[in-house]
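Below, in structure tokens: the form predicted on its own, a single chain.
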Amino acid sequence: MVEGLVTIERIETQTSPEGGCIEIWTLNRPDRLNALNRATHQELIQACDRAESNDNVRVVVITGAHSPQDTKRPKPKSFAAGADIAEFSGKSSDDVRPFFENNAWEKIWNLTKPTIAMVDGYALGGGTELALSCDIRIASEDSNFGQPEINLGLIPGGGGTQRLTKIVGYGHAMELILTGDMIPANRALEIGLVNSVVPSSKLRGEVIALATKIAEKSPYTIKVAKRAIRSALDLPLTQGILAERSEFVALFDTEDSSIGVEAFLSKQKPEWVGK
């Protein structure tokens, strides 16, 4: 456990290539529903860096930390309440803009390793917008999302007018990003915006449970097909086809590709080695 204003929980998986593991990213600022400020999003770009050059790290998922309960005013629970207003103040376009171009939104995006939104409270603006940046989303019940920036006279600035639209579509983004409203996680789920909707009290086990499952891939063959999927979102259809094809083709050049026939022929587990 890595302490600071992003914590960083390994979870050993019993995979091959030997030595996997997932690691869980929790958000450390509870006192303020873990909203994104500077420091925080350095430490998440810091973390994509570790985990890219790390071969052991299979599964990335991200969270946010609760506070105490016990308290006479104890917070509400939140995954991410948005970008931490306070450090706009006074801001210009100039003072603004270094942030934004090397933000922790698409550093997360750009991972080869599978990420998953792990939501549990309220995940407003940048926090809907982490969500995004993630490949998979699963919610508590208790999540609340939205994209409030249009209440303060701003739009969403971490991708979420894009990223947001290709997932639930053109009405639907143009609905939450209008009006700022916030949605329950059950609409969440009927629009797209999360995979799936569980009790809080079992959103940690099926999660686990998610990333255990892919983290028992190829990695290598899991790193082609993430690519391969996200050549859907900017390719037109007949160019998405062909980047397929030549993904698929190639990859009967790999070991892993062998191992993996060779082992459902004898209905034995394939033991990766990650090429």
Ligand code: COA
Contents of the next structure:
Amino acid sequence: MVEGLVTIERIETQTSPEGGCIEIWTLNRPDRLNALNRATHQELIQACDRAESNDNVRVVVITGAHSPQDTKRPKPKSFAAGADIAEFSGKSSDDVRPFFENNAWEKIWNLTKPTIAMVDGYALGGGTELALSCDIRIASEDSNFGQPEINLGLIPGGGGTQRLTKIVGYGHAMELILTGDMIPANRALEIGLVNSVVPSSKLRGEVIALATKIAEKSPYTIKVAKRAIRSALDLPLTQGILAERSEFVALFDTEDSSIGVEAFLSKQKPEWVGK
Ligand code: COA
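Counterpart to the form predicted on its own, namely the form predicted together with coenzyme A:
Whole complex next, starting from this chain.
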């Protein structure tokens, strides 16, 4: 367990001879509803670099810490309530540009390993954008999503206008961004913003089960699959089909495709080597 503004926990999946683990990154500023200040971005960026270079890390889960509920004025549960608004005060474009050019949203989006946002509470502004930077979003029934930047005289700056539009479509993105309204988890599910909604008490178990299932596949093939799916967002269809074909055909030269095919034919469990 690595403690800081981002607490890092490792869960060994122990499903392959090579090991393999799920990393859970917990935003740890619950008194500020895990608002994403610069220091948190820096820690997330460093966590990305470490996870990317560590073959043992198979899946990254991102979530938010909750503050104790037994105080006089308990803070609401939050994944992340956005960028830290206190850091916006009195800033010019020259002040904020360097930070927005080197932010955790893009770093997480560019990870080659699968990422899951485990959302329990508010995911607003940069918090929704953080969830959108992940490949899969699982939310508790107690969660709320939104892009309230318009209420600050701003627009989303962590990829929200782009990734939200790709994920939920033009009309829903327009409505969310132009109104700044919050939507509950069940509405987020209806518009495809989240993959599934579960009771808060079951969230961690469901996410770990999902992450474990992915961690059990060939880590090499998982990276190729993620890259190929990304092509669908970046490329026109005809080029995307060509990109997929090229990735698919190349997999026939990997050890893991032989292992997978032979394991199926001999009714064995595949033991991946990751190449
Ligand atoms: N940046 C900095 N601080 C934040 C924050 C943010 N994005 N979101 C919440 N906080 C702080 C609050 O200022 C408050 O601090 P305090 O206890 O010192 O007063 C604390 O977190 C708890 O939030 P509070 O507003 O008291 O909780 P609430 O239950 O009344 O409301 C929200 C919860 C999420 C609706 C409300 O905090 C909110 O609207 N946050 C801003 C969301 C936003 O606009 N995000 C986009 C930023 S670009």
